[in-house]
Structures are given as structure tokens and as C-alpha cells.
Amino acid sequence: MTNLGFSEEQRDCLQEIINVAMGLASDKLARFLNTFVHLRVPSIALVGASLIPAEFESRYRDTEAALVSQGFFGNEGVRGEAIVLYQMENAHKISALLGYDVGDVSEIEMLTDISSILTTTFLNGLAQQLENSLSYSAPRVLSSTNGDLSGMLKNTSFHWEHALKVDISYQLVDHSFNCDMILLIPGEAVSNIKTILDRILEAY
């Protein structure tokens, strides 16, 4: 974070939101499946953003994945991406986890039931701690079973210049299951938080 220009008081603040934010996803998330989900605590990093296909490559290399990306807008210039990838040997637990019957949905309609609860959870709770409101976008399921990820990702939003990341994990407890998801914020949209960030420290 000491290289996003925050100050230590930007730093933390964002870092608290983010925390509260991840939280609510994960608390959710839980309840809804009926287990405990462990969290790290998130990386957050200002990075290039036409290296994040790559990173992504090589974190899922030599395995099947499935990405769920949603672009969300917010006021104030608050934009950005969200991100939940899975491997895909994950994906028939699934059907067990949400309750379905063999054939009832799709392994990809079922990895968007689940990404829709992390990602509306944890962009509604940090648009409120921000005072802010998000739209979003539909969400789009790509697979690297139907080519190559890294050349795919590329079709999102990987054509901004730098972008803060925002790298979160969530692995259930008591199953075999995890999954990452990546919050993109382009650079422009930081300096927007920044300015957002020092109303509300101001008020505290």
C-alpha cells in the first residue's frame, strides 16, 4: 500500500472498509451454505494492469478455471471490476452445497449463484461505508476449458493503465471448496477514494 500514495490514515481507513466489507461477503456466504468460511487477510497492491492476465495464468496453471467478472459505477468516479475465479474440480461440490439435484442448473449457473453472493455482498457493504451507491453490470462466465484464460481476461477491463487490486480468498471450512476474488479499481477511480476517504476521516 506505501506505494499507492495514501496517506497512513488513507491507508488504514481503507483497509478497515475493506476488512467490513469482506466480512459481510464472508458472513453471508456462510449462512447461506451453512459453514465456516476462513478468510486471510486481503492483499491490496497498486499493479500494472496489463499483468494481472498473466498472474492469473500462472496461479491457475495447469488446471481447469472459471471466471465471473462484474463491472460496477458508482458516484463520485467509484468504478472498478469484480473478479471470483474457481477451479473448476471445485465446481460439481457445488450442487451439493447449494442444495441441488443432479441436472438442476449448470456448473456455470451454479458458480454464478455463489459469485453473485460474494460480490453483491461485499460491493454493497463498502459503497455504504463509502456513502456511495454501485450499478452494476451482468456478469460474464468465461472458462478455461473453452480456451486460454490469460487471452480471455484480456477481453475485460485489462486495458486500463494501473489499477488497485484487491485480492481476497475464501476457503469453506468444512468442504473442499475455495475461491479468489479480485477487486480491480482503475487508477483514476483511486484517486477518487482518496478524496472520498478524506471526507470520512474527516467526520471522525
Second form
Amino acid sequence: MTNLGFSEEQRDCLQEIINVAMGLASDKLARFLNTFVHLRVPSIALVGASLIPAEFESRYRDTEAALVSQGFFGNEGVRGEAIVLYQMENAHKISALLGYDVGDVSEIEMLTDISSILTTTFLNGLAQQLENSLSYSAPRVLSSTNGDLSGMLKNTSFHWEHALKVDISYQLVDHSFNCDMILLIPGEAVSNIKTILDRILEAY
Amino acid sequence: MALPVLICDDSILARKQVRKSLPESFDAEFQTAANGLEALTILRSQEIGLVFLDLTMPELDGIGVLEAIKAEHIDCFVIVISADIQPEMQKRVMELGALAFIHKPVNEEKLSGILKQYGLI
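Since the structure above is the form predicted alone, I would like to see how the form predicted in complex with the partner chain looks, so please show that one next.
Below, the chain from earlier opens the complete complex, with every other chain and molecule after it.
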């Protein structure tokens, strides 16, 4: 993880907290899709929010993509925006698994559901371990058929200073499904998180 | 006599959480491993009474460790402490001979019941 001043201990602590939160989210997703999900340790990185559009431009270039964004608010000034990015090719696989027709209008609804399951379960798990509690705004779906994901990301990340990237990769039993989760957070949230991590570390 | 215990997890925090969750009355000698391969090296060369085992780890995961323990008839109790909490994973772990399956993050309450049940405290 690019550290932005995180010590090795703080990084280890955040990674473990994220692993636990991701385990909860994967369990929910597996139940929703009625399948088993192979979990990998998610790789995390903290970067400047302005770097996000360029970072993802190449990965999502020339593909049909969708972005689901949801705001969150908690105590102690913890707030931000969670984004889940999908290649539509991946979304079609999930639609098929759930018995939707490809290109069906309900596919967007399905993406909203999956994103909501992933982000709220993940963030609730995170919040619980950080002894916080969160509320959420309604999810917003932006889809791109002309490859302008970079522009969409630019508009969404513009207001924020930092971004915590969580690279999620799910391997379903006989399909693979990848998506990226990005948490956009303001500058002061980073120092808040550090304080909370130190508090947790002190307890052990 | 102190029980030889191995704590296997790639996270330093998780290893500390296990230590912190054990009651003071638990008389043990601790060793740690940061992945499955390290754990097997210890298990093959020393007598270990109890293993606290994580599942999602680099090099060799917890399932790999359980399979090796079973195949090589290594005599030890294994308590799995996992972030992957899917029922199917739990079933697999128990079939491979684990004593118990605990959801992360571990705490004293979750551990003490199991340790009591098996007469380890």
C-alpha cells in the first residue's frame, strides 16, 4: 500500500480489518447468488483521489462499464463515497447466473443490488470494528457504453482528496467475476483512521 | 505442564488478538507462523497440542494445512479462526477434522466456550 504515512503496524491492522469486512460481504454475496465464492486477500492501496481516473482508465478501456456510487456518513467525521466498478461483461455473467436476460433493464437493478450488498455489508463490518456506525445515501448508477469511464470517475472523485482502493476479485464456482471497490474519503478522515488504528493497536 | 500452541495467521494483529483472547488460566507455550508452509515446518518437527489456524493466507492456505495434517496423521487439535465465514467453508473445515470454526475477529467469549468444552482450560 502506498502509505501516506501509515506505519507497517497500522497497515497490517487496516488490512486485517478489511479482510474481516470483506469476508462478511462475500458471505452475503454468496447467499444472494446462491453459490460459493473463493476469497482472495484483497489488495489495498491509499492514493490521491485525483489519480483515480487515470489508474482505472487502462483497465476499463474499450469495455462497456458501469459504476455504482453510494455515499456514507458516520461519527467522528468519518464520511465518504463508495464506488463499485464493473465491466459489463462480468455483469452479464452474474445476470445469467440469476436468470436475467442479457441487456435486460433489470440488469441495472441487479448491479445496484449487488453493489449495495457489497458496500453496505463491507462498510458496516469496517465500522463495527472501528466502533463507528454508518448511514448511507441511495445508490446511484452510471453506465458507460462509450468507454467514458474516466470522465465519470473524474466527476465523482473531483470533490475528494484521498481514495482507498480495494481490489476485489471473486472466483465463483464455475465463473469468475471481478469488480473494483474504491472508497473516496476526505483528507481529515485519513488522520481519523490513523488515530482509530492506533487505539486498536494499543489494546493488544 | 504448559501446552505447546501454534498461532498461524499472516496478520500480526490477528495473532495478537488470539493471544489477547485467551484466559490467564490458559497455561501454554506459544509459537507463531505467518503462513501455512511455516506452520507445517513446525508441525512436522515438533509436538504441538493445539493450532489456531487462519484460512486465507499466502504460500499455503489453512485448507492446505488441514489436508496435510490429515494426510500425515499429525496429532494436534485445530481451531480455525477465519474471515471467510461461508457455511460451505465451515463444512469443509469441519470435515477435514478441525475442532471448531470461529468467525473473525476472535474474542475471549468466542474462545472460552470451546476451550472449556474440550478441557483445555
